[in-house]
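Just one chain is shown here, as structure tokens, and it is the form predicted on its own.
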Amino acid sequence: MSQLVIETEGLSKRFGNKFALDDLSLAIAPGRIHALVGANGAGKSTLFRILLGFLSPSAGTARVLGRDCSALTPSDRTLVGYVNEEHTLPEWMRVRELKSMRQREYKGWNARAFDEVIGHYQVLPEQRVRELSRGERAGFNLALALAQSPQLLILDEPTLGLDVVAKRAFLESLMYSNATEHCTVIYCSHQMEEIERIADDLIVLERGRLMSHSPPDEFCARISHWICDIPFMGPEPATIPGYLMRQKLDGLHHYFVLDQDAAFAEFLRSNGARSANCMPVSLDRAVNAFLAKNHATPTHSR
């Protein structure tokens, strides 16, 4: 594939007076695992519903694999795999029956991919879906999705509610499946430790807008965490260059700032800091600080 896997231009979706998506222009190239993150209400679910052709936009365009999302054919849909947080499957069916049905539906069925993924779980062919644990259901759902040989796989909070062991099994079965070598994965999660482990690309949405799109390490490099000893409240947030978030812990001030270099230490000292030290920032803290700033900023009126 040489074309973009996902492309939106000026995409907006309005529910009453509220914009779930607001002039969103996004371009995702083929291959790799692209993580989509954002606070609740950022527009992630709305974006997925439009990309899957389940919802029409209020304005703008959206294309998947070069196809207009509002005119996807049954053949187009076979190229897109989808796993949601509920792992919705027919509970009355047996594992072997559901697998056989899906195998007949998809001409490009990848038996090796199914076996690789399901091998991480103790799922028996004669079990009914309702008899599977949440973790087993998640693994079975992923196995079915990858076995259809999708060019695009959308995973919407797939590990929500799973225990530590089940999460690890899900991530490993995703990362080491041969099927992921031939498709683009969009992984939506609030779990930054998962994103840090698997993502090659990080997309940050807030209030329906694209706030950042870069590799995770480049995103973290833009955010610095400064710890300083200031004997009073310190400078007002509006005066702080690149201000994202401030905390006070054990008598020390913690500042998270965007796109600031070593000169920021001089700014702190000029505002009364007796010491100023820059600390490494994890992806979790970087995303939280970035979203804290942008979530507090009101959207423009329409």
Second form
Amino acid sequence: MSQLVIETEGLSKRFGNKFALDDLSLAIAPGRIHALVGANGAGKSTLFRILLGFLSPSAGTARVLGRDCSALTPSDRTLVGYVNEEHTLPEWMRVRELKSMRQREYKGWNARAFDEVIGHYQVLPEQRVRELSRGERAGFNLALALAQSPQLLILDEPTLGLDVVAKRAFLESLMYSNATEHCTVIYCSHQMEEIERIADDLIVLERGRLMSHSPPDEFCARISHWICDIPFMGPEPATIPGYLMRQKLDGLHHYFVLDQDAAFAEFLRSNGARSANCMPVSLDRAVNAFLAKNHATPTHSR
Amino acid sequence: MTLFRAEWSRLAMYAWLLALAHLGGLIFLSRMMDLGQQNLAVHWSFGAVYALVGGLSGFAQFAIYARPNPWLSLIHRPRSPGAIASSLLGAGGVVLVLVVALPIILTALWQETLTARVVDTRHWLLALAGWQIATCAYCCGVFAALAPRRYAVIGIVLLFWLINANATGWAALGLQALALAWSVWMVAALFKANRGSPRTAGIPAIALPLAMATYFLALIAFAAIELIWIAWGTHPNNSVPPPGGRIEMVKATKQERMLAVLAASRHADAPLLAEQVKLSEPTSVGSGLSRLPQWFELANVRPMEFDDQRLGVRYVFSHDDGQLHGYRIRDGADAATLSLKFPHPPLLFGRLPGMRDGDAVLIARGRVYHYESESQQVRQRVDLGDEPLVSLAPIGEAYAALSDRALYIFDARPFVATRDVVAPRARLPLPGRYGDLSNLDLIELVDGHLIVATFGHLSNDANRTPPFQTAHVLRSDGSADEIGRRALSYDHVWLYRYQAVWISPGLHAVRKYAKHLFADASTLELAAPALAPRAVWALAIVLGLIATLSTLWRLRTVDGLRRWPWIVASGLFGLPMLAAFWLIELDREAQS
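How about the form predicted together with its partner chain, since we already have the form predicted on its own?
The next block holds the full complex; its first chain is the one shown before.
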């Protein structure tokens, strides 16, 4: 049996002429919280749908917990929890009824995990799901998912649309739950401060391809932010080694570059820079710069 | 069970409200009329409403689940898709028991216990029939919600099947059960995590109705062309029809029809008979009936009741005991039950000249009965065995009775003067099949009758005979001579007449088989279809080959297990199956 929680090889998914996933080979080891980031349309949700057997790949293979994704059995599904951004739950049911239904469905029901998470929220058993606030609903959904004792928990943008307080409650309930110690969490989000806070591993997808897979610190370390004073126009992007993004703020040129060391300062000076300073990069800016590199831009600009 | 209970809690309120509305409607209508004695059109209307309620319920219930995230949440649980489907469909089925079946049962119970109306076993079975129709439509609605849009509505083919099928009574219930099972099979084919790719075992459940729907679309396209033709003003039905054709004869007067066949005859008596036709006022015989009442049928060909206005009593036929049960029209109180047990369900044929007020004529297959109001007795007057009579009409001093095989002439006098069984004076076997007969015209001669039969009923249909006319003289002594026979020309080209065949001979055969499945052969529909011209078969073979080769080419890289069933099906069912193949395999192909 494979030791990997998720394993894809040459995975591609095509919709018409567009590739949502393009030759994606990904291996995720058990344990820890793995953050999956990428711009809209990077293929994150498509990947989850293939992993859960709801889409067939156009090419390649995908395995979850060692099982072929296209042949997951009901008992395999017990081991994989999934929380989506809508927190889809039966609106007409009461909290008590839904909890009791899930409890009967999942043999490994972990009541302690449920209570731990739901304790962060003011959810009453007799409330109907439709009566819950968005934050309460997210918390209730997370409690249900963790209480089923999954080996793999996929969270697909679970904090989307939550206010600051609800978002913090959600993250804390996830981080401090003992249930997460025994499972691998795949956390997909556009909120870099969340990822910075909880992720042990960062996976960057772009246009269906795997662009980076490393711990967040290592990822940030690869990206450097240079601020320099160039009296004239800066060097052409095509000539800049490891170029990701540039900005001009208050007359200073800001360059974000990949895998460049101190020698980059010499490059800037050789292109007319009177000063060149390297600044630390936050994960948010690092990911932003990384994803900006291949952003589509109009061919002709005015 | 937990999922079933959860779904039931979602639907319960809606179910109770609809059930109350249905019960209220049935109570109101039962106050206005005897619902058990309504004809087929009324039953169809009820069936259509139940199908609509079922279809919309299924669609509404599953449209919520059909979106990507709810579908994922529904299926991604430690239960097989089959078990999940059983729970949800089971809840929907229980809703329809409450909404459709229970109000019918309660209404029947009320009619049975508190009124003098006849409530037979067949009326109780209407609850089952209504539920099966509604549940079949419900599954079609579920399928519509879950299936890709390009073939979501094909469930309608199953519902059209139920409307068009000839099966009655228990056979109709069996047919509905089969349609219901098929609709469940269709849903099961898609009820899986990846709905874009139906289960291999479920593909026939989708492919055949889809091919049939495509086939019907092709026929509808021909009908649309015909509508344009009519609007253009050159269609034979709406302009001057081609001379010597069937439509010309159908539009002609009785006299013109009789004269046309005599004019084409070389018989020596033809000119003299033509003169007599010109001096006479011809009569037509026919009933327009296409089917006879069957035992325990759920609906009625015609209302199974008649009124004795003299006594103010309405007699209603009971399928359970074969007797006529009376109740007073004024207050609905119980009245006499007539002692005669009918061997077949009878139809009312009004009154004949000379009958007294309140009397009535009833025909039960080959037997004619006379209800006498005065004695409140039913007497048998004609016995033709199992040869079903469809019409009895006075012509001068005689009565003409038409069966599915022959025309009988009876003397009128014994009908009025005696109470005995009357034997026919003369019999003319029909020179064609009853199902092809469009007109039967006759005049009285000095010693018999001149009878002109025109066969061309629906002769634009591939299942009917080439149109023709015959003229016979039937004498009083029972002897008959053919005076003339005339072939009529078709008004449409073979490409139009045989469209149902050459588009797909396979689906044409399936359609015919499905229509008559479980049904007793109705002799009134029997026709003598002509052999299709060779050009029809040549065209059908070419189209079948195109379909087969296209499928073969498209699946050239696919393994045999998936490839050969499609290739064989395309060969059997032609272009409609090719269309079904493209529509179903679009996703699967893209994914492979």
